[in-house]
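Form predicted alone, single chain, as structure tokens, below.
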Amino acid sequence: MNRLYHVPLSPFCRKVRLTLAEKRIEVELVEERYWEQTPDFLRRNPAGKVPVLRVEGRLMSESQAICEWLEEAYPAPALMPRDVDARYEVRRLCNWFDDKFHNEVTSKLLYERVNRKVQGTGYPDSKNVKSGATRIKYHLDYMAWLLDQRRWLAGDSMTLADFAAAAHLSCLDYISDVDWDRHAVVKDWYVKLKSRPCFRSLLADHVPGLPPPRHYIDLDF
């Protein structure tokens, strides 16, 4: 059997859940407290970060590169186009969400009223907060921008770039950070994904002492 070892409010697992789900590749979930750093996951992954798929015998790490490899490996549904400036502007905006989102706004929400709590390392920033829930919004315009342009974030078809920026706004959804009546094409966008069958998964996450929002796993908001 496959196996992810991943966190629930990873938007890194998230991707590749989304991945895997969407290719119907069987995975079984094994949630890892990657932040204690046991010499089981250090074996598996040096880097000590999730996620890590087990896959045909070998361990992979690093969400991108997973991502691709199951591309290859598993092409259909294709989630990557074939010309290669479409393949650019995939992977460039895979980057901007997993780099300049993350950084910006994810680790600034997410993990200041998420991580912290579950790894018992303190109080939120709010510094950090703040900084968070003013960024979001400039992503968000520029999400809005490229919709407006295109059916799907890097073009026409739905790509591993909208599964990364999913899943980092599923994560913020959780915990209602984000602001949805800022553009209805960015909203649109997300219902379209919220109800494909790869993000039922997603939406059945739970974490304890930490409920999600009613409007989190209603498909139509």
Ligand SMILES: N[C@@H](CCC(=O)N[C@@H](CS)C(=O)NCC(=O)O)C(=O)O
Second form
Amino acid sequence: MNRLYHVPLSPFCRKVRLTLAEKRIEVELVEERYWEQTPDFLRRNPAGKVPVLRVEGRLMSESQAICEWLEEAYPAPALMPRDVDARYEVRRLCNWFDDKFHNEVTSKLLYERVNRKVQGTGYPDSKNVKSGATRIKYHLDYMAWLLDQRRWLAGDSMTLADFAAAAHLSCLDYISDVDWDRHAVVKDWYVKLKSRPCFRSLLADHVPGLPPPRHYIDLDF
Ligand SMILES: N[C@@H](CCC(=O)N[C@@H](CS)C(=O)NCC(=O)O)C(=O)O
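Shown: the form predicted alone; wanted: the form predicted in complex with the named molecule:
And the full complex, kicking off with our chain again.
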């Protein structure tokens, strides 16, 4: 059986979960308290990070490398376009969310508000939270600008770029940190993704001691 070592509110793990589910690849989810850095975990991934995927007898880490491997090993349904320029755009946007958005927003809001609590590393730093709450507006504006020109973030078809973005936003939505009223076009895009079967497992996530708000699972929020 394939196995994904993950934590529920990790955008990198969620991107891999969406990709696996969209491609209908069955996987057992195993929660990994990565901050405990157990010897078993470090044997699976010496970098000490989740996600780690055990598939077809091999161990894989690094979410983007995993997703692109899945795309090549399980090409249907496609999550990368065929055209070389369009593929570039998907990769650029995956990196936008996993690097820039992650550093400016996810780490400032989710990691301060949730990871500190779960890992027992103190109280949120209000300066960071304020900065994340300001920066997310700029990112939502950028997404709206893209979606005014395209059906999906990277072009006319749904791709890994949409999964990367939705993975971050869904974590932040779990803690009510996304202003969905800022841009109707971004909300419509998220509703389309949230309604897909691949999203079901994410909507079922429940972190002990931190229940999601009602709108988190609501498809008509
Ligand atoms: N570039 C990695 C980042 C993964 C990552 O940072 N995961 C976090 C959890 S959301 C983690 O395991 N952090 C532990 C650490 O940085 O030591 C990927 O895309 O898989």
